[in-house]
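One chain comes next, on its own, written out as structure tokens in the form predicted alone.
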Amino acid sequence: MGSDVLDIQTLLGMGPMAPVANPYPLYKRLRDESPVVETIQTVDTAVAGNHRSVMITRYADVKAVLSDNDTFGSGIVNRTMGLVMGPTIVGMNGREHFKHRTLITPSMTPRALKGDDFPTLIREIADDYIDQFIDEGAVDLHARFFFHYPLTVFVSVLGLPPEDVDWVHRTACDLCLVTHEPEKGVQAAEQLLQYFTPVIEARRRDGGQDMISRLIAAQIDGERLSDHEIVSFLRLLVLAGAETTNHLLGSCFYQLLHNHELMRQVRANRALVPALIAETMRWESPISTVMRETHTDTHIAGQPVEKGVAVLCHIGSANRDERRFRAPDTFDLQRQDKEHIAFGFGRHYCAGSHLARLEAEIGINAILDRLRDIEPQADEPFDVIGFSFRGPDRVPVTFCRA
């Protein structure tokens, strides 16, 4: 088991998008032999509150931890990534979490965003990006579509200028660097604060129908979100929201491009697209890890874990657990055991899950509607990579105009 521990430490040290293509054999050994594995502390002990950090890899254990908010708190998130994000609902517990979830969730529903015309707006954004390369015959779908399309949707619903898409996205991605390049992560946080603050001030003064205006207007028991809380949520939204759909689309097309029969089935029957998305979420969870912290001495998988230990819940491994899923490494569009936890579980279940699925479904259909004979470029192999975030960083294809 010692070599596995060394391997996982190396993986943890490489960062959230470590260029590892297939860590699943390692995760299987961990599930079988050491489901609660000691890891090198990945956050400052003065912040995390304990020198110990463990990673759990089995479905039942991850789900149990995510379900028990009394024993396993989320505050460690706000004391780690919160250093650049600010306080967000993913790092809150109890009454504080309930308040913010109640204030934020209504603004995330597709109907609240743009009403019945929202799917049409998303499709127009998708078509606009496809228009830019449809006559070229070859394209990197990641660089020209997947990376930009989801955040452009968010920029639209936030009422921001479309020309700001690239800057907002790349700056938000720099937030993740806080654990490896702290100065760059902190600088990105400050840049987003300076960007969003005058926007929020203008919405408070002039009003509007966009998401930021809805966040400003939301209230519960007379309480509203402060400007600082709104900026924190927007940092989370543009990073986690856009990156989830980006990686999900890339992994969906990885499967479609490497399985001609799957491509044929989905192209012929678009009713299969939701199943394609669901199985991709299980097979390659876009956000593969979430952090919790023990509030009391407890046990995980029969092993004692004392109070104050950081617990890294590996959702990606859990969704490949043979104890829960039949032939978990097989991509099965007809899978009956569908209860993946890629969007989390319990009170912290992803508030933007419906939006992510809608964006992915519309984006996939737009590409299949407008491009035919899509094939991976023979001399440009690509793969799904990453540790905390999983997805291809390039999807080079050839195609014909439909």
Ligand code: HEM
Second form
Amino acid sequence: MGSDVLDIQTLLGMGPMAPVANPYPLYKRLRDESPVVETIQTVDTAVAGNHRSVMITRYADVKAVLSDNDTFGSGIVNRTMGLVMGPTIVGMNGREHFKHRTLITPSMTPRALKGDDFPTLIREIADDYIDQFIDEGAVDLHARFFFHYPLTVFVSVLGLPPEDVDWVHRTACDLCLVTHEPEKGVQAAEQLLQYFTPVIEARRRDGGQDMISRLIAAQIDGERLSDHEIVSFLRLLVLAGAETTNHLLGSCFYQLLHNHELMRQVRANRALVPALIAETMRWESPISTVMRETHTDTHIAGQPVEKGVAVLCHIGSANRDERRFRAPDTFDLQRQDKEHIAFGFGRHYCAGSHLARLEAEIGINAILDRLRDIEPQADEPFDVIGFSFRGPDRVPVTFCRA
Ligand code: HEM
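Give me the form predicted in complex with this ligand now, not the form predicted alone.
The next block holds the full complex; its first chain is the one shown before.
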């Protein structure tokens, strides 16, 4: 097992978008031989206060850990990422998490976000991006579309000026660097605080229908979110908006472009797009790992794990577990066993899942409506890469105008 441990350390050390194309054979070996594998600290020991760190890779174990919030808490997220993000819902436990979840969830459904016109608005944003390259015949879909489109949608949801999209995007990307370039991460967090504070003050004064106004107005048992809590939440959301759905779109097109029969089927029957998205989420989970820590001495997969251990739950590996999915490495649109956990599981289940699926569905349909004969560029092969986040970092294609 020694060499596997070494490989995992290498992967962890390479950062969230490590240029690793196919880690799945390694994950299979870990699931079979070492389902609870010791890893190096993925977070600073002094900061997180943990002594040991393990990674788990089987579906049943990951799901069990994410289901048991008493034994496995999320506080480690706020003691690490929280240093720059501020305390956010993803790192909260118990009553505090319940309060925040109850306050934010009503603001997160697509209808609440922008009313019944929301799909039309998203489609207009997708069309604007496509307009910019439709006459060129060749494009990197990642650089010119997938990378920007979800955050542009989100900036409009927040009621921010469209000309701020690039700045918000750059700053959100800097925020992601927190684990590897802490100074940049801290600076980005401060810049977002300076940016959002006057916006929140203006919404408090003047009111509005956008998501920030809804977050200000939300209350439970007379409690509301403070400005500080709203800024921390918005930081989390711009990060989620910038770093997730773009990977999903890239991986969907990776499949479509490398499987002509799949492209033909989906083009011919757009009702298959939701299944394409679901199977892509399972096959290449855009967020591959989530973190928990043990609150008590416990067991995972029959192995003792003491109190205070960081547990890296590998949902990307879990979604390829042969104990749960038939032929897990096969991309199968007709799959009956569909219960992937790429949006997490349990109390912290992704609050933006409706939005992510809607954006992906509209983006895919916009491309298929407006471009035909889409092919990967022969001299520019590309792959799905990454460790904690997974997706292609370029999608160079040729196409004709439909
Ligand atoms: C394909 C896109 C996305 C994927 C794969 C994804 C994945 C996840 C996962 C795995 C979690 C669980 C974290 C944990 O258990 O520790 C999560 C939580 C969350 N996600 Fe997403 N996400 C996506 C898009 C979004 C978007 C677009 C938003 C909002 C704009 C969003 C907002 C959130 C929030 C607020 C939470 C925390 C929920 C809580 O702690 O109760 N996500 N997401």
